[in-house]
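Take a look at this single chain in structure tokens; it is the form predicted alone.
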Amino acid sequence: MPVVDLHTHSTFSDGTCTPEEVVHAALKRGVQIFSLTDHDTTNGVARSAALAQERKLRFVPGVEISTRDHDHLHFTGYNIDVTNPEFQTFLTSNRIARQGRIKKVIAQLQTAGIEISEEDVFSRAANTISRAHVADALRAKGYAPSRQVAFRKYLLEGQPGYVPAIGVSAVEAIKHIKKAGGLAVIAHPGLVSNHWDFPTWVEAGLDGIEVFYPAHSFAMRQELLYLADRYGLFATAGSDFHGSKGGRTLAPGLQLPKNHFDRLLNKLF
């Protein structure tokens, strides 16, 4: 089958190679289809892009959004008009508001007896800031093993640095990608199946579903390959690449049955 990857990320978010690291791993691994989808920014879009049109690789300008619906509820934008001023300033307003989550996840952290600084983890971010980079300084710091670690013992609801989630709603997210001419995308939405509402989603414009994707099952796929087929969606495939010390998944690439594959040919070119 094809191998496509419409979900990664590189170090001006939350991965930990750069964006033609990620291009070069994505090539390894004979993937036909490439996006590179950072949180809340496209900064790092124009170097895949380069690389990816070098080496005749089929690429897609992306971006993957938060919500504040829930840690988990984000949303990919493909073939956005990452020149878009009006878009371009709604990603920084979701940067500058995720810095004002991690000062006050590392404020809670403070008042539970970890030693950790504003400036232990925000000098870890080249461009968007996370909870990710909040963990790499707890990991550095020794207070856990992986990035993984550090999340369940300190940064997960119910534990000392969990802060709710911020930004825009689902629909807000939708909409913005619409504005900006791209394709709307639920992400990884296996992980949120209890706050699902593709009904209001899919009168916001949304496009496709991520159905194909690591932590997905057997009967989690069929479910989203139905829901797909009911509100003609699109079906995608994204590895959520973080690069080989994000402590994911270790190398992009992800099969496609033929017959989504050509489908989203017909829709990202």
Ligand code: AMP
The other form holds:
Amino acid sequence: MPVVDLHTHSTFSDGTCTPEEVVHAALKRGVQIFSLTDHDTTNGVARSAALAQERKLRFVPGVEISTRDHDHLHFTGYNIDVTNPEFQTFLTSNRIARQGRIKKVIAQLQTAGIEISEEDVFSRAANTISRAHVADALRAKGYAPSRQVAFRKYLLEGQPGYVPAIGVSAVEAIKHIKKAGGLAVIAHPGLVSNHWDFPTWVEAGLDGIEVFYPAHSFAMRQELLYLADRYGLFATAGSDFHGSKGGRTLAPGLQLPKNHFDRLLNKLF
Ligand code: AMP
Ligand code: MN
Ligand code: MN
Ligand code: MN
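If the one shown is the form predicted alone, what is the structure of the form predicted in complex with this ligand?
Now the full complex is given, and it begins with the chain already shown.
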């Protein structure tokens, strides 16, 4: 089966690999279609694109947009015109809003007696800041052994550092992607199955579903394939790679059945 990865992160958001390192990791796993989809930024795309081109790896410019509707309700956009000024203004305002959220998270942690400063967190972010950088700062200070544990103890709902999601609505996220000439895909829908609204998303312009995702069960993939068929959406595969130290997925690349691979090639190139 072909191997693809349309969902990866670099140091331009909360991944621990540079854009080049992510491409190298993808090549090592035999990935045949690759996209860098950093949170609310396309600033790492040119660097990974340059290396991908040199190595003859099929490359798709990408981005992952967060929404205020849920902590995990995210949309990836592909083949966006990264020079589109309105789209870049949109991304910039998302990144600024993220900074405000992170400052609130830090203030709440400080109130709870945790010794963490804005400097500890903001110094870790080169471009887009995320709560993963707070988790890394907590880990560095000995408050947690990993990002996962830091989230569980301090950052998830019910914990002292929880601040609700910010940003645009799901429909607005899809519309921004479409207006910039991109294809809009619902990312890791299995993480937010209580918040599905496919009719509304399709009406807004949704193009695809990230059916193949590490945390999706076989039953989840089957259900999503059914929905893709019903709404005329294409299926993608994404690992959500954040670097081997950065997250739950240890390496990029997922198998995508040949019929979906061929359809993807058609849509993206
Ligand atoms: P934010 O975009 O600021 O809401 O931060 C969310 C990011 O933190 C995600 O993109 C993941 O990289 C990471 N993350 C979210 N939940 C967890 C978790 N439970 N364990 C580890 N990392 C997580
Ligand atoms: Mn992330
Ligand atoms: Mn996501
Ligand atoms: Mn992601």
